[in-house]
Each structure stands twice: as C-alpha cells, then as structure tokens.
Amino acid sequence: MLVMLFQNISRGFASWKRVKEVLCTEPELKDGSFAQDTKIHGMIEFRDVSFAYPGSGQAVLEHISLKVNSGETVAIMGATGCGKTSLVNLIPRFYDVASGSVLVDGVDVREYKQKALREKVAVALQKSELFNVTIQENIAWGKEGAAEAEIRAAAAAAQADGFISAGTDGYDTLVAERGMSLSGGQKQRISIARAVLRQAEILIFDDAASALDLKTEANLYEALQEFCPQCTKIIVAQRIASVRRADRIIVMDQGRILLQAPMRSFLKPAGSTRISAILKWERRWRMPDKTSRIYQDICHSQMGEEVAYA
C-alpha cells in the first residue's frame, strides 16, 4: 500500500506541474481597451496583411489588401489551404497578424476588448459544435437570455424550423453528445440558427452550408438577406451555387487574392451586354484577367457545360 501511494504521489506531482504550467500561462493575445460604439457598423479592412501561425515559419497570408463595406455580401473562394479560413480567422481576432493590420469598423482589432470585439462578429463552422441539451438551448446558446420567439425567427431563417417542428418534441428535443441524434445537414443548420440570432454586425460562414442541397441553401441565403439585412456577410465556399447571390467574389490562391469583382464580371460573353438566365460555356469567353482563369475552372468542374445565375 505504501509503494501504491508514493506512485500515486509522483503521478500526481507530475500532473499537477502539467496543469500548473497551463493555468499560469500568459495569453499572447494581450486585451485592448477600445470598447466604445463606432460610427461605422460592419465595415472589415485589411492593410497589407501577411500572416504565419505561431511557431511555423511559412507564411499563410501574404501582402493582404482588401475592404468590405458595411452590408456588403462577400464570398470567398479557392482551392483547399489557399488561406481562406486563415483570412476569416483575423477579423475576430484568433490569432494577430504578422505584418499589416486588420480593422472592424476603423479601428485596429488589437485595439478592442477581446469581448467588444467579439460581439460584433457571429461565426457558423462547417463543423458544427452541439451540446448535450435541448435544440432551443443550443440555438439559445448564441445569445444570452434570448426570447423563444426569438429562437424560432433565428431557426425558421437557418431553414432549421421545419425538420424541428416535425419532431415529436419539438425544439425540446434532446441533442445527443456532438450531435450524434442529428444529420450533417440539420447540425449545420442548428449552428447557423445560433449565429444568425446574435443580430451581429458581421456574419462569417466558414463553409457552414456544405451539407445543404442546393434548393435549401438558396432558401437560407435569401432568408438571412431579410432577417439580417443590414449585417456584413463573409461566405467562405467551395461551391459555385454558394456564392452565386454575392455582391463580390474573392478567388485567393497561394495566400494571396488573386482577384476580386462582381460575379458577372468573372464570366462575361465577348460583345453582349445582356445576361440571360443561364448562360453556356462558350469558347468566346472574354475573362477579365488570366488569373480569373482558377475561377474559369472551378466553375467548369462543377457547373460542365451550363454556368447558372441567380
């Protein structure tokens, strides 16, 4: 029993230095003190933005220059690790850029509280973190003391309210751990409902819709333009149909943008001024730039011969 106890002892004190060293850890991420209202509500500018993650020499981002008006929707696109995620990740500030600065609203996002600044943003994942609770609390958990009606208005615009209605419980039905009792489609759309209800200045979908069919994904972005019409939208997507309603594409590549314009002006027909409601992949394509040709190709792999149009 003696020789038990000592190893219990020596375990313990090696545990203990283990969780001692996190509990004293200092963030390196040191609070601002700007946290008063600002003239401008939803505006994002990035200044010549570059970016590595802490320890890794390789840069992510680099020379980032890019401004969002308030309201404006934007979508971002590009192949995997061409730094999308990374980019969205800077505006509530997870991590501080390496050179350049990052601004909401005009001020530097160094500069805010952690807690103001957060505030302003509502981010939806494409993995959807649920907890052990009922629908309403997890949709609840977006906003403290949040009405049911509420909750309803924020599910019913996600396009959540139907399959949780036809539930025999409703919006009191348990959610199994991480969601395992729901569909990828239906946990997408729990997180989306709990994003949309904070009312945020800013809404970052960070591929948050990939398991949506189309028809259901088109109704949710046309629902979020009515129920949050003047918030700013940043869409990270892989999917033409996705961004298809934006005001502006972004097609980064290699950590940087390569271009950015309104999505007609990417595929436009040489010599017509008129945009019919499907327009065929021609030959006689006249693009804007030859790096919109990675855009070209993203939409021929999934679109073939047919680019639609909202």
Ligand SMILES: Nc1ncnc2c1ncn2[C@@H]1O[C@H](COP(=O)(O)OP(=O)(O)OP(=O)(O)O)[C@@H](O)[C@H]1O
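Numbering follows the first chain given and starts at 1. Predicted model, so just to flag it, every value in this text is computed and none were measured. What changes on going to the form predicted in complex with the ligand:
- Where the chain switches from one rigid part to the other between these two forms, the hinge residue selected from Met180, Glu148, Ala166, Glu28 is Glu28.
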Given for the second form:
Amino acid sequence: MLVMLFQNISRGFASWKRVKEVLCTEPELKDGSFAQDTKIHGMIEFRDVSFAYPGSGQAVLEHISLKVNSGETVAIMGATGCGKTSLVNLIPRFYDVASGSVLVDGVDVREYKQKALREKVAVALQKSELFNVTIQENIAWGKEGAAEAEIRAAAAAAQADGFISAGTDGYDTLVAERGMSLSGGQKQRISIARAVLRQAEILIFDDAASALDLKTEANLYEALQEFCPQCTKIIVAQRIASVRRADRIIVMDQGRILLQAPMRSFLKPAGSTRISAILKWERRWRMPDKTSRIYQDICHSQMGEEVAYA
Ligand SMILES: Nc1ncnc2c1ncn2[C@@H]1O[C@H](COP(=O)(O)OP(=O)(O)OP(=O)(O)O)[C@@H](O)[C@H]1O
Ligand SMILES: [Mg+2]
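Could I have the structure of this protein in the form predicted in complex with the ligand, to go alongside the form predicted alone above?
Complete assembly follows, chain above in first position.
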C-alpha cells in the first residue's frame, strides 16, 4: 500500500509542476482597457499590416491594407499557405501584428479589453474543436445561458438540425472526445452553429464549411443571411461556388492581397459565357498578368462545380 501511495504522490507532484507552469505563464498579449460601446458596429480595417509568427522571422503577411464595412460579406481565397488563416486570426487578436494596425469598429484591437473584443467577433475555425458533452452543450458553449429555442435556431441555420434531430437522442446525443463520433461535415456544422449562436457583430468562417457538399453549403449561407443579416461576414473558402453570393472577393498570394473586387462585377451577364465575362471584367480592372492568371486558374478549375449549382 505504501509503495502504491508513494507512486501516486510522485506522479501527482510531476503533474502539479506542469499545471503550475501553465497557470504561471505570463500572457504575451497585454490586455487593453477599452470596453465602451462604439458608434460603428462590424467594421474592420487593416492598415498596412505586416505579421510574422512569434519566434519565426519570416513574414507571413506583408503590407495588407483592407477595409470591410458593416454588414458586408467578404470572401477570401488563395492557395494553401498564403496566409488566409493568419489574416483572419488578427481580427480577434489571437496574435499581435508586427507593424501597422488592425481596427475593429474604429478602435485598434490592442486597445480593447480582450473580452470586449471577442464578444464582437465569432469565429468558426478551420479545425473544429468539440468536447465530450452533449451536442446541445457543445453548441451552447458559444453563449452562456442560451435558451433551447435559440440553440435549435442556430443549428437550423447551420444546417445541422436535420442530422441532430434524426438521431435517437437528438440534441442530448453525447459527442465523443474531439468529436470522433461525428463525420467531418457534422463536426463543422456544430461548430458553425456555435459561432452563429452568439449573433456577434463580426462572423468569421475560416474554411469552416469545407467538408460540406456545395448544395448544403449554399443553403447554409442563405440561411445565415436570414439568421444574422446585419453582421459582417468574412468567409475564407477554397471554392468560388461557395462564395458567389459574397459582396466582395479578395484573392491572396504569398501573404499579400493580389486583388480585391466586387463579386457582382464578374457574375455572368445575360447572353455571354462566364469565361468571357471574367475576361471582360479583368480588362476593365486592368490587372497585372500574374493576377489574372491566378484568378483565371481558380475560375477555370472550378467551372464544372459552379455551373452545376448556378
Ligand atoms: N502557428 C504558426 N507558427 C509559425 N508559422 C505558421 C503558424 N501557422 C501558420 N504558419 C505559417 O504561415 C503561413 C501561412 O499560414 P496560414 O495558416 O495563414 O495559411 P492559409 O492560407 O490559411 O492556408 P490553408 O488554406 O492551408 O488553411 C504558412 O507558411 C505557415 O507555414
Ligand atoms: Mg487556413
């Protein structure tokens, strides 16, 4: 008995040392003091922002200037590793910029109290994090004391209500650790429901619907427009068809904004093919060769999917 007790004590001691290390770590981000209400709601501005991850000298974002107005839906596209996640992560201040500034509602994110800032921003991440509790609790994690009707409405907007209600335990179904008992698309829809539940001013989807088929994804964005029409939406996506209802498209390449333009300017005008519409649009915007090539590649490679759901 004594030997076993001794083992437990020494194991407990080692664990305590690790837990203490985490608890005593000084946060790198210094909290600001601004927590007042702002005059504007849902406006984001990047002013000549450059960024590198802490500990790595290599710039991931360079000279990004971008303004997103209240209520606007902006799509961000670009090759994998070009910095889309890094860009959107600066809005809720998961990291600090190396130079320049990020403003939310006209106030620098470094001036906000982190709690106040993050109340304004809801994020559905590229990789969804679910906990070993019921589906209802997983969704409600986004908002303390959420009513059941609210949770169901958010799940319906996220196109998750169908598969949740079809299960025998419905919203009380227990989710396995890290969502192992759910499919990729189901996990994503639960984390989308969690993000929309809060009805925050700014809604960020970082490739959050990538596992959904195009039809479900289209239904999702339509439902979302009804569920929170006023909120500013930033949608990182890989497929043009996903974001064709956005107001503006931003194409990124190697940490820079390659082009930004209103979405409607290349939507198919009557009587012409989509490709010629794109070419016309490009001539109008007089884009450099590289820009138009990358943009054309994206469009050409996705024409099939887009036509199917246009
Ligand atoms: N935590 C990190 N620490 C250091 N470097 C990172 C970190 N996260 C990403 N990077 C680097 O930053 C660059 C941009 O990554 P980011 O995740 O923003 O790309 P992305 O456009 O979101 O790609 P994807 O489409 O694959 O999600 C990459 O070169 C990546 O290696
Ligand atoms: Mg990413």
